[in-house]
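Just the one chain here, the form predicted alone, laid out as structure tokens.
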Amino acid sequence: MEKKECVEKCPYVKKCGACHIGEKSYADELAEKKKWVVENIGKYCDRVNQVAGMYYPYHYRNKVHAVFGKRREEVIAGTYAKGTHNIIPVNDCLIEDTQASAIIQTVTELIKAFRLWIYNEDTGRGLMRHILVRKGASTKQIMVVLVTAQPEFPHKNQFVEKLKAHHPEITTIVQNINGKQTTMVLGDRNKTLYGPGYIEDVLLGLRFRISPGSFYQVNSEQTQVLYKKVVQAAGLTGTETVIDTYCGIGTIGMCMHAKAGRVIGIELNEQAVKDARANARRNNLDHICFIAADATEYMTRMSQNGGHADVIVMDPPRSGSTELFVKAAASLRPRSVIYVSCNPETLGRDLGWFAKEGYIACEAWPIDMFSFTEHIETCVLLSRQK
């Protein structure tokens, strides 16, 4: 299907730095992203496919965050200008979900109406810090997370009722408490103010539970493209043992379950593991288990005890993996490693470590998960040299 060219322009592009809508055509952007991937991994992989782009590359973000602040006496919500803590008020961002943007504007107005204090980073005083809106693309369920600096939330019942009246599409509202002077958006405590405290979404026919802090890809449409490619690259026959590392809420491992013998998901975040186990039960998956552990330590112990894996899937954070992780993965002698990366630079470094352990990158598939931003997702198939 022919992709639409860039015709819309963002009024904030010069200020917030989050995207570059209007500065180049989408076709040019995809070509540049392909070049960026080749420059970083071409040394280790000579088969890099064309970037899989979006037909309509706007309003794709299913997770939208805004920080609250004050400009003179006016309450504002938006994003930090690139490299600063100066807040740029944003209304109807062209890469964010439109319903989420509208909800953020309503909450900003309600904060004014209820005269709630805005948190001040310099003094550490105030109440309202951030808002996070998450949406299930398939289910249309919407979660609103209100991040406060303290547990006490004046007029919270009336606040919630007003918000629901304005936006009946909201299915759950959560208060997250973050009293630390930190750059992290979410704290450790959640209080459900309305609904179940989570939302669900459907990927490749499987239903997933998403909590406020759970990792879930921000572009649902392209996530399905990515996961289909992961399953295809693995070449499963129904007998293999698959280890899904950095597994989050279990999305990739569960999508591979139908074609594998058994799947082991490993994730350090205990809340994500709790969601993953609930997701497996929700989808009646029997041959999959989730372990709350450090993946490097777990695979090392598994190898020392004579364990083996046929396929290892890894989807690390932007900083990439570690040389110790690569050694631990190689010690299980999988026939294939499927590496999903959101950073070509750290991906290239890690492919070098894998090459030292005897694993060669056979083919790479770049997928544009983050249109009009400086990010690109890449799926790489590595095979053990015989």
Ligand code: SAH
Second form
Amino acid sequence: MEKKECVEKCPYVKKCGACHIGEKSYADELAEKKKWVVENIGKYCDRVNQVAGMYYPYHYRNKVHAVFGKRREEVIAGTYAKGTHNIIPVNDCLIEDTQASAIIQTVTELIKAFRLWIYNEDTGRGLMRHILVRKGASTKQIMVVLVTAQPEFPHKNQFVEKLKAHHPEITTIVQNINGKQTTMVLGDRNKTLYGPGYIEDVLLGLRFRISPGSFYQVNSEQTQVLYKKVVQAAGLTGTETVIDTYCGIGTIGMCMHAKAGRVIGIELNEQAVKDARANARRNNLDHICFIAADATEYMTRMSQNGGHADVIVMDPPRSGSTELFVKAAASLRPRSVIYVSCNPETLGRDLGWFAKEGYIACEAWPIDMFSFTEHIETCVLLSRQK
Ligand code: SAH
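Beyond the form predicted alone, can we have the form predicted together with the ligand?
Full complex below, order starting with the chain above.
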């Protein structure tokens, strides 16, 4: 019954491939995700908790992306079909924010009305490439990023006015210029067309500014479950030096700030570091600083300088961390490492490196941030062996 209902609800599921909604119940999915985590990290951690599932596993994605294309001369916006570059027009995705989906539809109509060129991947010609909509789940602020191949945007002002008139809920519109023939959505240049050029959101009582290129977790509700877990696992007493590595716009470190002696955030993306510094000022946090650096290089330097940390938080991308990072982190002799991972496979590999350095994974908490997809987030507490 449940399965049939879900399949009928999503007409794209077979072609799209972005999620597997309708193939199994959410409860079965959570059980499978737990199994997958245990398969990958069970060798190093014998306390893997049940997956913390979502209360309402639909429309949770606060970041929605669509690529523009043409089908029989019609402008379409959608997602690439699994494993191909064929675009499937999707306009009411069950896991994406509904307001964002509506804005993407309007922008598609405006592109038609203004007769703007759609970018052609094969020839590299044309203007409109992608649209990205981000929403602050708590503030309801909405950012629209229009990705174009060139800086010139015909009828730009009228386009922006029409879009605002249709969607007064939009709080900022940014043009991002990406002239490269690449699979990356965003280019390096942003031009703010309306509003401040970023949105804000509130997590655990703290306010965060999010720029177009900065990483921000896509599921705000479950992010708070995750961050609470990290803070709890750290067991801070108010005196500790905490290093928050791969820190993005500084969210985890700032959630730990109230209970820490001082916090250092390390992040490679300079736009994210700017956001992080602005966020610290915005929240009046004074014993936190952010450094734009490669996490492995920073930790290695700190280790060579005889540095020390009490708690290290790490939240690397899907590819995981590096063996050099793990060695350097261990040499700072933290009492605990809290590893936040979005990929159980690289997590398992990295826990193996930590085990060699005398750090044991005591407990793991998988948290589902991405229902109906193959992804699962896991928070692991590691302690130094006596
Ligand atoms: N902890 C943050 C961000 C996690 S995403 C949050 O919860 O929102 C991973 C972050 O690692 C991204 O911001 C990415 O820009 C950053 N990153 C990727 N490679 C890195 C590296 N080699 N050194 C430092 N940061 C890196």
